[in-house]
Amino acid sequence: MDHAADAYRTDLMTITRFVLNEQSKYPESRGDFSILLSHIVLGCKFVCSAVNKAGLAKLIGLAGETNVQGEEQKKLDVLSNEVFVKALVSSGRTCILVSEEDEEATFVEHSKRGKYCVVFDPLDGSSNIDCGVSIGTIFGIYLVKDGAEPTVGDVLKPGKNMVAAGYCMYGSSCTLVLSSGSGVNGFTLDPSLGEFILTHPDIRIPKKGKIYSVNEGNAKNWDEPTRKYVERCKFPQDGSSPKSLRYIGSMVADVHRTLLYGGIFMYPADKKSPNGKLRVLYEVFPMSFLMEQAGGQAFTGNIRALDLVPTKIHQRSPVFLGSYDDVEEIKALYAAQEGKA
């Protein structure tokens, strides 16, 4: 392959070529939606710039403020969220944000007001950065009802009610993954180009895993379906191989090798947090709303995880989410206790 040549082709497909052919699908679309998604493309850019230079720039390190979750924030989580919230006002699309940062969720004023809500977490997994493990931004959007004055209400509503979510990891590459309700495709971006490119078309999760994903840590706290389940895992009775153990810690590393590998990832409830640890909006719903796109599933240990209605901002839930076979064993296992209850 001549390389020299291969630097310079033009059929490369960028981010904002693929939204706009998504778009063309749809004549009465105005656009709103493409540009809303290149101010989030620019704050993931953005964000990825200070991750690669934190050490250099001295943003690693705490800012000395503790955030609504009660966890003492990075100097880059304050920075990415200043990041995401200004680049989403000045797209002159959203009406409210919610972000992981901030106690109350934020209502753009009316020169600058669109259509959309946007949920996000600005930088999950934070506590990674300092060891250098992927870290990401996940994010959901919703559409407000056209005229209505908006409300808190506009965002608590049940993840299947999301139009688009996607989630931007900052590792050894920087990958965007993204749905808009017709799969799950993933871009990489390419420094040299500052460019997007789609690198993962129409992301399809193995039906099966060979992979569980959990805090082993916090195993004397479960109940007893997880408990059975992991075992299992471990000690497979259909004579089949153990599963293999994969935890990061970081939530979007976790998913993003879950969604292209197969298996499980499980944040279950416990003794310690008996609501479970992760939160609904910006992170249960997102990675569900991605999972279910590519053919996976999403439980709470109750219920499908899109179906749950969140009455708080910061509302937090157990999820078990990944590929479809497995996410029926864990169902299996909740609906078998119940079943004794």
Ligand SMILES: O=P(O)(O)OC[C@H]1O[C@](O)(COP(=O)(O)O)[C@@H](O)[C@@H]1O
The other form holds:
Amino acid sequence: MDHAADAYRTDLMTITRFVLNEQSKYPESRGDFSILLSHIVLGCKFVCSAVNKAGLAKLIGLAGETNVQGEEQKKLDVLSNEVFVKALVSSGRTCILVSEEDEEATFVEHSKRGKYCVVFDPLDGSSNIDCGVSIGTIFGIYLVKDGAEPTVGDVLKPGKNMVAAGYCMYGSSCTLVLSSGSGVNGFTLDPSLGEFILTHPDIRIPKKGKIYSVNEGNAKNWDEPTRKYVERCKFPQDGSSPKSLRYIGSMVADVHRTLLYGGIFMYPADKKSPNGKLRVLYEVFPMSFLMEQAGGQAFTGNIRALDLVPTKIHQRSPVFLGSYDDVEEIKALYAAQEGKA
Ligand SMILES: O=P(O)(O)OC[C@H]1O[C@](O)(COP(=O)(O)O)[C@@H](O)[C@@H]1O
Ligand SMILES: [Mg+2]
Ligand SMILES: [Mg+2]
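Given the form predicted alone, state the structure of the form predicted in complex with this ligand.
Zooming out: every chain and molecule, the one shown earlier first.
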């Protein structure tokens, strides 16, 4: 199909057109959210092109710095972070930025300030960069009350307070998945047009799935409910077929597959990492927001993930997210352990 010809097809739903349609439902809107999103989209396009030519452009390997998590930063971690910080500040719609790669929150200077806080993981799946396996960018958006002086307290809020969340996966195709609180939609980048086109309208995750996704290398340190659940996935007692194991090691890619195919993605706590590995603000919350909007759910091993109230910007939390019925099963095992059943 010749996409160039498609450019003249008036019904082509680009992400810009989609967002402006959404905006038109709110006559009082000044378009701030649409402008912010257009800058996030620009950042994703830029990072997508850098990822595609990483090997050619010597963007493979370490940057020589260590981030606040104690992780050695990859060149693409640093570049993606710079791209998104610049794009978000230049939107003129943000006041606080929290990035996985920056120790402190960034307060945007007054003259360029807006009313949104953006929490983001500029490049997720860093361990997969150098081998060309799917990686991504994750973001969440909070709104600061009009006229209020923004403080870090404006992002240390439950995930359910976010007004939007999304991720962009840099894989065999570049896919941006987004929710602003009324369902989840997926857009694929058409490289010939340079436009994200609506390809996955109103994504609904299957109620139950056939896939479980977890790093089994940590199994010996897991707690009882996690061990029992994974055992059940492999050796079901109810006559159903065993689930298949799929684990890419990039949260964006593992969650994208889970959203489309169903099943469960887990990064549980274990003896070595009592709070798991994934960060609440820019990994757990955005993905949990999308999961719930698509009809799934997200659980920490204790509470609904979006009810969590973080106290630190780089706080970690265990997470179990995916198909409603699959997460219900692990919730029951934790409740049983709590003696609540
Ligand atoms: O190698 P592990 O312990 O399974 O961890 C993989 C997880 O770590 C991450 O790579 C952490 O994210 P970053 O790459 O953004 O630091 C997730 O994408 C992924 O789900
Ligand atoms: Mg990450
Ligand atoms: Mg990262």
